[in-house]
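A single chain comes next, written as C-alpha cells; it is the form predicted alone.
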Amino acid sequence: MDARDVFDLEEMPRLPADPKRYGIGIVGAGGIVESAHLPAYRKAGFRVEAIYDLVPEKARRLADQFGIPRACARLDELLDRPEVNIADIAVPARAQPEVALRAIAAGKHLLCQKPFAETYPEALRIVNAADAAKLRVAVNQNMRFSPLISAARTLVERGWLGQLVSAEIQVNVKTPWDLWGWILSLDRLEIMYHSIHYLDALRMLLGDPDSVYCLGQHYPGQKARGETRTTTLLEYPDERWGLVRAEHNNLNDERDWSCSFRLEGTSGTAKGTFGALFDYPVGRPDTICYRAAPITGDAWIEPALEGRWFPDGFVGTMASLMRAIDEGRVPPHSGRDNLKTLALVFAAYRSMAEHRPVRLAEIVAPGS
C-alpha cells in the first residue's frame, strides 16, 4: 500500500470550482489576517475587494500590501458594497454579535472568528438571524482543516482505527500573549481563545461527550489576567474520553516544547505532533504516523503531510464555506455546529468555578 493513498483525497483544503466567484470583505486588521487570513487567501487564489478596521491606516497597510482594492473608513461602507458576498469577521468575542448581526441584515455570508461569543445565547441569535434570512454561517476553527487533523478524520471516515476509544492533545510551550495586548486584560483566556480549537477537533472526531471538567489556573507572576494552564476531561456514556492539557509557560527553549496528538481505537493508533506554535506565527509542518490493523498489520505508516495548520487551515475554512453555497448545504463548520463547541467551553469555564463536571445539558438551549 503506498503510505500516502489514505491521505490523497482529504488531507488538503479543497478549493470551490471558482476560487474568484465569491468577494470576500475582511472585517479586522489585526495579526492574525496579516499573518493567516490573507496569505491563506492569496494562496488559494480568492478575491478579497475590502477590508475594514477600527484604526483606518492599519486596513489603508494591509490593503497596500495585498493589493486589496478599498480600504473602507466605516463598516457600513465595506457591507454595502455589492462585491462582497461573504464577510470574514476577525475582532475580539465581544464586537463579534453586533458586526455579525450587522452583515446577516446586509445580506452577507458569514466566516465569523472563534469563539462565536462570549456567551451562548448570543451565539444562538447569530445562528438564528442567518437561518431567517437563509444565509451561511460558518466559525473559522481552522484546526479542523489542519493537515495532521484533516488526516486523522479521513483515518476514523475510513474505520481504519476500528471503535474509537480515546483521543489527547497536550502542549506544553510558551504561548507570547502580549502579541495581542487586547486579551491579557480578560478574564477568560486559555479556553476561551486557545483550547477551544482542540476542544473543537476533539468533538469533530470524537462527537459530543456528555459532560466536561476542567481545571483552570494562572502561572506565578504572568501578565494576563486569565488562565493560561488547562486540563479538561471530556467525558462519555460508553468507552470513549477525551484530553486536553495546555501549558503556555514553559520557560525552556523550543527544544523543550511539544504539541502532541494522540487518537486510540480497538483496531489501531494515530499519533503526531502539530508545529503551529513553533516559531510563530510561521511554524512548522505537522506529522503523523498511524498503525491500522486491518490494512497496515503491526508497521507503523508516517506519510509526509502537505501543507501546514497556518495558511492552510484558514484556507480550508473559507474554502468549506464557499462550497456549501454552491452547493445549496451547511457547511460542517457552521455556526449551529459550533453551538456544540462553546458549549464545551461555558462548561469548562462552569466546572473550574464550581470544581465539578459539567453536563452539556446544562449550557444547550433548549431546542438550539
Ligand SMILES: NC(=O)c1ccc[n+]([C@@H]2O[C@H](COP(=O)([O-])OP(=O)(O)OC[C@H]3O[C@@H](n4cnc5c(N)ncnc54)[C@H](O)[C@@H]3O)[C@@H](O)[C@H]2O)c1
Second form
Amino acid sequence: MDARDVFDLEEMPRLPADPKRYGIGIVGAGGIVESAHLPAYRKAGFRVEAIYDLVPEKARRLADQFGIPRACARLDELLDRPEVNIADIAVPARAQPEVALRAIAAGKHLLCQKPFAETYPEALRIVNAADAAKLRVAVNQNMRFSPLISAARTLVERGWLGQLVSAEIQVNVKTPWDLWGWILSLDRLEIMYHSIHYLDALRMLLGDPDSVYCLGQHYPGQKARGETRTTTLLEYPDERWGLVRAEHNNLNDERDWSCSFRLEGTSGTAKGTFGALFDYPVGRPDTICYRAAPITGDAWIEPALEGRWFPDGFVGTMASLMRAIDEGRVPPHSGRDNLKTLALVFAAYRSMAEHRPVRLAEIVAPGS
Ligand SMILES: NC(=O)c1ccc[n+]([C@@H]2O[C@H](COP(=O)([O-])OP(=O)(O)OC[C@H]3O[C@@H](n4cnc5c(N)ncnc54)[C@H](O)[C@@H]3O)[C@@H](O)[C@H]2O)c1
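Next, report the structure of the form predicted together with this ligand; the form predicted alone has already been given.
All chains and molecules follow, beginning with the one already shown.
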C-alpha cells in the first residue's frame, strides 16, 4: 500500500448509516453550540429537534438561525419530547450533572460537554445512572476526532510507528478567557477547561499513565483566578512518557503562536500542528507529517488532512455516539472512559497543590 493513501482509506469522521435516525435536543445555547455543535450537525445532516437555554432568547435566536423546530421554555419541555433521543448538553460543568441526571431519568442518551463534571463522584453518579437505565453516555472530548489526532491514531492502530515511547503536545498562544465570563472566577481553569483535551488525546494514544506531575501557574496581572500556564508530565511504568505544556499568555500576535504535537515510536515519528486556537473559533487546518521506517523508509510523508477540529471534531463525537447506539456497544469516548481522563485532571490538581507526583490510584481509590 502507498503510505500516501493511508488517510484516504479512513472516512473521518465516520457517519452512522442514517444520520437522521436520532433526534437531538440541545441544552445550552452558548458560544460553542453556535460556533461548533450546530454547524457540525448541519454539515453531517443530523436532526436537531429542540433547544433550551436558561436564557430563552438565546435558545430562540439559535432556533431561528439553524431552523430548529422548537425553542423550549423549560428543560422538562425538551426532555418530555419523544422525538428527542439524545440530549446534547453544552452548559458549564457546574450545571451539567443535574441536567444529565434529569435527561437520564427522561430516558435520553447523552452527549455531555467536557469537563464532564467538576468532581469525580458527580461524574461517577452520571455514569452509574446511565448504566442502570441502559442508556449511552458520551463526552464531547472532540480533539480525539480532530484531523491531526485521528490521523495519529490511524498510524498507531496500523502499528507503523512501532512501540510507542513518548507523546507531547505544546501550546503557546493568547487565550481570550473573557469570552467565557463564568470562567474568570473559577479556581481551576487551564487543566480543567483546556488541557483536558490534550490529556484525553494522549490517554487515547498512549494509554493511562501511572502518575502525573503538574506545575500550574498564573501570569502577572491576569484577570482569571485559576491557573493559565501549566506543565504536566505523565509517567508510565515501562518508561514511556507524555508531556503537555500550555501557555496562554503569549505577548505576541499569531505569527509567534504554536500548537504542536509529536509522537515517537521505535520505528517512526509523527509530528504535526493543530489549528483550532488560531482566530478562535474560526481556526486553521491541522497538519501532520510522519516517517514510519518499515513503510516510508527515510521519506517523510505529509498527507493533506480533511476538515478541521472545529467543527468536524464535533461531528465525530456525535456520529461515534450514534454508531455505538446503533450497534449496541459502548462508545470510545464514553462517560466511563472519561472517568480516567477526569482522574488525570484531578491528579494534576493534587500534584499542583502538593508539589509532588500523584498516582492515579490515589484519585480513584474509594473515599479519595
Ligand atoms: N468540547 C469543546 O471543544 C468545547 C469548546 C468550548 C466550550 N466547551 C464547553 O461547553 C460548555 C459551554 O461553553 P460555551 O463556550 O458555550 O459557554 P457560554 O457561556 O457561551 O454558554 C453557556 C450557556 O449555557 C447556558 N446555561 C447555563 N446553565 C444552564 C442550565 N442549567 N440549563 C440550560 N442552560 C444553561 C447559559 O445561559 C449559556 O447560554 C462549557 O462546559 C465548556 O467547557 C467545550
